[in-house]
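In structure tokens, the next block holds one chain alone, the form predicted alone.
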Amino acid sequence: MSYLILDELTKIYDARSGERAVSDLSFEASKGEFVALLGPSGCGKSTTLRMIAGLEDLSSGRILLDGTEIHTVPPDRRHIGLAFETYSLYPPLTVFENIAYNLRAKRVPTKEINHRVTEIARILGIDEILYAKPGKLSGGQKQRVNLARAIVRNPALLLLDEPLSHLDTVERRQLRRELKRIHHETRLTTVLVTHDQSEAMALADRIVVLHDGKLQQNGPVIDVYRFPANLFVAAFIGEPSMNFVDGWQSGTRVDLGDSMALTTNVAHKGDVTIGIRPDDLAFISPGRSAGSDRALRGIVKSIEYLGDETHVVVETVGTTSPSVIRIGGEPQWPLEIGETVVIEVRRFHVFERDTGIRIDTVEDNPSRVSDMAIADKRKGKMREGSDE
């Protein structure tokens, strides 16, 4: 059985209107997993935390942790650990005095506060300014500290909600390896909450993904980034954005206008919208030809040297936007603004235009398995006339 049950959850906060905030959200978390809830601003994810945490009540549905419920628990008896994104530390206290005040309500005896505190502080490298005040303190510092109080009460479930959002852009990425080691660490349970994917994606084991308080997919990171669900999920996930072209499929054909089509694996019959990472595009070499069913023209627009990749945009003939291309590095050749070039798409999805839910995913071009085949075989056709 799953450690963390919501079943069909449900938050109403106007009756009058019947406007949901959640509505019927269910999903699992199994014991020491990390589950992000990811989502635009209002989709329903921090009240969902709030609910778990028993800070908001539910209109309807459960919420079971390890078998039992909980959702008429009072808080404080949920043995839930919870840190939001506003630090809220006591300024008058030290760092010390901080983490051990929850435990100090509780009676917790001296010797085994004094053992937790300190085991807590070196999980989160703040060992060292254990006796130091708040305001000393940078943002990063502050925010370990607000975990260090949550995880010191040795919590059955650990929620965080945005706990990076307030932190610069070097201190986010570092408290973001810190969380991914200290939850190898101790295996809590983990429900995170943010709008940001590259985050959620980093952190969690799992993505659910929410959208007016709907839930959209929930999966393995690496599924909803490559297979989503729908067009929300697949304009929503993803650095730079997924490409989206639109055009008309009859069998397996789509057209995409000005004798451009793609070939797809599952027939249907309507309108279409194509969906295509920047990273599942190519540049076709001067010289090289590519299968007509793979093959898109266009005219680029601008390039974003970025240093560890480059990003292209490219206006395609026939399309109403212009789609972008991520290069590892930068290009083999010289590309220029204004120049013509040829682009292979290499992966593609299909969605169904009124619904927005995927019909087909196509992968790798067939003829680029066939050419790093016959490479293989010369590879070891080589390595045969070495050994001998």
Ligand code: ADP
Second form
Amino acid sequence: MSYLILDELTKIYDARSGERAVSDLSFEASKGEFVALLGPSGCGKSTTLRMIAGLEDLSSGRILLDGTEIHTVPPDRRHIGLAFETYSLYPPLTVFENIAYNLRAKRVPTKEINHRVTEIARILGIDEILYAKPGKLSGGQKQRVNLARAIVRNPALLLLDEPLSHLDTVERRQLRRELKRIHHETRLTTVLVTHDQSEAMALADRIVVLHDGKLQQNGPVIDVYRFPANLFVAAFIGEPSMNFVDGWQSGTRVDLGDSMALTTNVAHKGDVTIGIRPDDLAFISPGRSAGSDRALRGIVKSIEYLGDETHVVVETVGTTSPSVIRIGGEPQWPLEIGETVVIEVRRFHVFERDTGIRIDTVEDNPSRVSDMAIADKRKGKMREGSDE
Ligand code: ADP
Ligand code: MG
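Now that you have shown the form predicted alone, what about the form predicted in complex with the ligand?
Below is the entire complex, every chain and molecule, led by the chain shown above.
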């Protein structure tokens, strides 16, 4: 059975407007799992976390932790560890006393406090600064102390709300790597709220994507990347982001305009949007031809050398709507701006334009059947979910 269950959570802040900050949100986490709640600013992530923590009432729905309903239990009896983006450490107390504060309040014996604080400090790499005052610490060190306070009580659940977003790039990278190791060591069931898709991808086992308070997709990191359930997820996840080209499908043929077409697996009729990750496009060297059902033509607009890879921006030619696409990986010959190129499409998704739902993924070497089956099952769920 799932350890954490969110069952049709809804939050309406203002009864008059009836606007739903979170709308019928359901997802689960198994014990020890690291789940990222991902979505743009204002999509309801913090509201969801605050409902789990008990800082916000539910408008409707249920929350279960380890088989018990907790949404009716007072916040301090839910055994939840919380760390937010902004930390409020007590300036006059040492790091040690900041971490020990809640344990002392609960009258945990001194010997055990010493043991637990020392152990947590080791795990978080702050044993050297245990007797410093918060004023002397860097942003990264303060956030580590903040995390230590959340973890030291050995909570049944750890909730993190954008804990890295205050930090500068170097500290953020460092603490991100650390968080992964800390989770490996503590095995605490964790829900991380973030708007940063690369953070979610790097840290989580599973990603729950939210948009406008509604669930978009819930799946293992790889699935969400390789089989995005809809256009929103496709555009939100991946850096550089997915390319999109409009088309019209009839049967298994998608017309992109000007005699350009792609062949799909699943028959369909209507307006579609083709999604292609930059890494799934490759230049065809002059003189070689691509299968006619797998090629795009375009004009080179810019070339960005990024060191370990190169991105070439191309404006498609002959497509119904001119699309600017980005291609990862370097061509084997010098390219020039203004040059006409032929690009092979190695893997692409077909999204129904109206609903945004992914209806097909076409690739040379199909992913494992189980992946496809899982993705297709989810697609079915998305269909049900999108009817409201
Ligand atoms: P996120 O954390 O994903 O940025 P929030 O959960 O903070 O999003 O907010 C979701 C929606 O609920 C937003 O439209 C926000 O303006 C609204 N909201 C958040 N907190 C409150 C509140 N205390 N009162 C009224 N509306 C709120
Ligand atoms: Mg938030």
